[in-house]
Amino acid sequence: MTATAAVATTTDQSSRKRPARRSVRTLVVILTAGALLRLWALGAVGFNSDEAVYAGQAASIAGDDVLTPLFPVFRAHPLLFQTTLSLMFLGGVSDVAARLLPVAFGLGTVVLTYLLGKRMYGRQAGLVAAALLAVMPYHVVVTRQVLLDGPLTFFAVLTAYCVTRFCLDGERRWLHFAGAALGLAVLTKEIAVILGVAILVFFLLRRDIHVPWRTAAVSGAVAAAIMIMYPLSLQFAGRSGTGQNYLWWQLFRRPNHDLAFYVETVPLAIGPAVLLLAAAGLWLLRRKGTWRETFLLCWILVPLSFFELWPTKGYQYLVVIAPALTLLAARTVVHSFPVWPPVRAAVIVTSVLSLAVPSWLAITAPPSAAFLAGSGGVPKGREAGEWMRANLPEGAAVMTIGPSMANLVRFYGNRKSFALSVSTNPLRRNPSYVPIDNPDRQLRQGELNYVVWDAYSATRTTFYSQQLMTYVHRYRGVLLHTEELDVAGRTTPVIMVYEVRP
């Protein structure tokens, strides 16, 4: 090799570095604004119920001696998170340090996106995507929160990275792969095998991609494998009915919200210039469609629909479609305004600052009375749980008017609590929780000793939140605390604790 094409190598690895270079650097900008917008003030609200929940098993599987006996290992979805954050307990329970987990995961999946995007669309595309993910409202509002839908979301982009390999470069160990980011997901919440079914509906619509059958079958096995060690772990532990009496009740109970609930909460989340664009560029772009547009699409629509017939409605439960939606959403971005890249830029900034500025202010609001479980912590259950840790002696058991505020009593208390919503019908009840089979008896007999209200229970049930007043009434209950709100310049009581006796 001659000196000069020596030097006109050299120049091109250069220039093809660079880029590279951009777009770590881009992604380095990226990441910082999403771990701001998810570190900021994390603990300045405790847990909400499912926080107390995943945090008490994974402190009864660090082996903590308080809230092992409040809290039970098996409970009801699969333990991949809590076996994980467990190792963050071995040294202290903390509920900060607990929330840093779903961060990591959080911004795990915002460097997965990228990656995906990046595969699927091009670098541009993938940095777009991974921007739009960083700062949109419902994604860091869930990771900044212990539930499983963050994590779950996190192994449902590896997934789709790992079929997107496939798919592009035809190698069998890719759809492997993909089968065990499917077996984690699953072992992080079991409802993630609905991705398994959009992943057979893709394939089964696009015929151009062949899947030899045994390496379909390798893929199932490899997923199945992985996701029998949650029932396996359940029939060793003794456990074997607790999964079978959660379906049970999925299947069966009544529907905590309408079908309008997704339509109502969720767009405004995600953002609307997310679906915008993602519809934008279906339409604009859809003599351009490939195999690409059918996937992405069977990831987001194939879990709405589940989850819009599904009885339970959460909040975070759509979380799962939401990089979907920003990789449409780029794609529309650079392949729209290929030759007009400062109109591409306005847009990019635009789209950006449209969600950046909502997650700011969601983080930043002050407490509410109101509260939307999945959304973030339980204004002054935190304060209220440790009030009872100091001031109520141990044994002591409380009745409070819903399981949420039972579950804060228990990790933030450390006190036994039930509560009087649940049903004593086991077809109508989480089979988790224990009902009070006679309060009035349990009450007489000093079974019961300590009584809390908490307008969050009660605004979703009157009823129950007027016969618990009943009971502190008939029962000579006196207030010994009680935890108060601002809001709007008025001092609000939210949860109030009352000592009964027989």
The other form holds:
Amino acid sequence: MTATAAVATTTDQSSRKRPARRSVRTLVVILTAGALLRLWALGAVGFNSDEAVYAGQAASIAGDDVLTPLFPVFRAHPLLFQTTLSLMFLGGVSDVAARLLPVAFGLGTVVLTYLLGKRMYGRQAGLVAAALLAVMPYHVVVTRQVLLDGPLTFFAVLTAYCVTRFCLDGERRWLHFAGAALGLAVLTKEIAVILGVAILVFFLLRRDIHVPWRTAAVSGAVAAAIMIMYPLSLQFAGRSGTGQNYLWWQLFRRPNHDLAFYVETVPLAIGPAVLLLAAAGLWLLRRKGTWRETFLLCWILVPLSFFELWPTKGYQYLVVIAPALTLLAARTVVHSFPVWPPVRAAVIVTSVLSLAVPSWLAITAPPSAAFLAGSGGVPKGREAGEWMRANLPEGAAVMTIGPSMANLVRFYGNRKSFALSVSTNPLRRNPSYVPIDNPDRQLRQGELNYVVWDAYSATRTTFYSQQLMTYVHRYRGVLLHTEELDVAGRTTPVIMVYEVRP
Amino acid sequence: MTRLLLVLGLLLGQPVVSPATPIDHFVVLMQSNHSFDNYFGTYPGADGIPADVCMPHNSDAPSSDRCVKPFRLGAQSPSDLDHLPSTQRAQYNQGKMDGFVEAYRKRGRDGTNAMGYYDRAELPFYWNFADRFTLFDRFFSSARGGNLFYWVTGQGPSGDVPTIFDRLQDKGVSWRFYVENYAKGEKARVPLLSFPRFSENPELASHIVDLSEYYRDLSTGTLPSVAYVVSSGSSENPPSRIQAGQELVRSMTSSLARSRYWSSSAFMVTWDGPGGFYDHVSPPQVDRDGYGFRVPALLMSAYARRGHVDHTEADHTAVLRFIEDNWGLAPLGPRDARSPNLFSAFDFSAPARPPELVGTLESAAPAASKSGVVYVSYGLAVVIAAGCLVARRARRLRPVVAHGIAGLVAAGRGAAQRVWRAKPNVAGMVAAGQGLGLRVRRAKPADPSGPDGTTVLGVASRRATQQIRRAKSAASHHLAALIASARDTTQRIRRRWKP
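Now show me the form predicted together with its partner chain; what you just gave was the form predicted alone.
The next block holds the full complex; its first chain is the one shown before.
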């Protein structure tokens, strides 16, 4: 090799490395912004009900003496996330430390989205998609909480990445690994099986992508071998009925929200800019459509249809489709404005800002007396619980309006708590909850010693709120403690603790 | 509180006594008619029912098939057993403690129920109470009758004698006698009313009040220093429901725990007599009247030892002695003067325990942890997923592994061939052994220690040894070849495995 040739080779290599280095630098900036939004004032507000349950389960797995009797290990969902969290609890239980794990999963999802976008539409699209996801209010808010949906999204993107690699490279191992990632997603939250359906629909629609039967079978077997650990663990723990009861209840329960719930709550959280860009790209680039869009649309539409029909609706459930939407939006940005880079840059900056500003406002918003499950912590819930832990006798039992506050009383107050609104009919209650069979008798016999009223549950169910206060008056309730919020310049009581006597 | 009382006392000109311990308020409840073994005979750590006891129908002719073993009463509430002093004397049977069934059978009654007992299933509250606070297992009824009098006077019913309330009244220590569902003038349950001064003197009579006043006193902050309590519907006196008594004690203790008095109070519950039920401990004879059989006694306080079984030998007059020692009162009689004062059940050197409500759910055994199952199953899932990641690398190593296995097979085959070749030597060893055996058998008729036998054996053994030595050297040669072959194979595998 001559000297000139050697110099040329070196220049070639460095010119190839330059965009890669720039991408890494940009990704670091994106991750920093994402981390800032996810970590800012992470512990300012205590847990909500679901967070308390998952953290309580993790504490039980870790063998915490106080929380183990209050939170059974086996409840509604598989335990991959809770088991991982339990390792963090071996040194002690902390709500802020617990939230670091979903934050890590959230940032991991941003990195995976970049890698997926890079494979699908190139490096730039990957970066745009990662930037959009990093600052998206929906993803930021969900991955700041100890919920299963953030880790589920991580494994969903990992599955999508493996499927994409299989479609691009044709290597069987990628489909095998997709099976493994899907198995882990299901072990995080069983509803992830719907992603398996989405992948199946994709392969059925795109017959141009050949999947050998043997490869599909091995992938399915890998996924099944991992998923089987959920029923196996229930079986070995003697709790095989737990998962079945919960599934039956979920199938036949009354809807907790109306059909317009997702339309009203999710688009704003995802960001109109992302939705517009994704839709515009699908229209503008319709002639350039490939299997990639089919795959992304399957990933979005199958879960969307399922959750719309599923009677249980939750704010955080659709976060799993957010990365796919950002990829479609990134594709539009990168491939629709290739001729005039300043327009592209302006669109990117505007889109990112349109997400980052609401995210910032969401995490710095003053606490409100109204609360949507899954959208953040319960203001003053932690403070009320800690007051109970310090001031109520050990062994005291507390009656609340609904199970949400009951879970907070258990986690922060370390006291047994039961919700008035939990139905005594096993077909109409979450099997995880214990009903109050006869509030009058239990109050009279001293089985329930304190009553906690909270504004959040009261806004959801005025009937049970009034019922609860009836018992407070009937059993000579004495107000012991009030947690107040400053809402629009007015001090509003949000949680009140009463002592009742037979 | 004590300082406040002192100031108030000085202001009102009343003599005020500050207690000797942190216990400013002592509440003592008397329930009815259950023996210690009837309630706590199977409580872990307590002096309970002996394993092999079987109460004879007839103590003069004990028989293994005509006796009653202790049995769980379960949910049933047996009818009231006769527990007159004469019956208890027959049960005691001069210290033999074998007349618990016979005492009834001699009177034409069954008596089997005397051997019944309850456990945690029926007494979850009392057992949980004992788990968290103090249980006395050497607490005796004061006598075979008249225990309520011992409780207030330190002696049996014997005319107009001073009571503990007279002492408290004289010393200016506040007191009240609470009665569940109190109807004025009820002498049966209020021994105090047997003394005319407590029914005739309005000031003294005003201290005897309905139990609802107890709850009011707790909430208004007027709980007296000493409070005696007797129940009626909740007394547990058979055939009353024992659950009713537990509910009463639970209500009283939970109200106390939730009140301002928690850290300065003690609550004691005991039973006046055994009610005809079996107890295995022969009561010590301290005087002409007693003691009677053991009864349960429980103590709750911020200073009570947690889960402690107190073995101090005491009777109802220990309650009097505690009050006397705590508030500096003179003893009422010889019994309380000699009695221990219950201080052993407290730990006053420790800070006051936080208030605790005792529940009715079984809580003795901690829930079995399922962590192992969870960690193993989910860990296995992660291992399987990680296995997929390394599968490619494993595939790359497949030829190397295959080669290594082939090498090992070849080495094995070589070793087998060498062993096969060594077979004649082994066969020679076997033949030598057989020859030796044959010679030994032949030599057997002769005396093995004689010259003939010795010679035959010696020759055979020498030959065999030579053959073994030859076979050994051949075997070691083959073994060395085998080791060299294995070493060679290992080196070949190592070379292949290098990236």
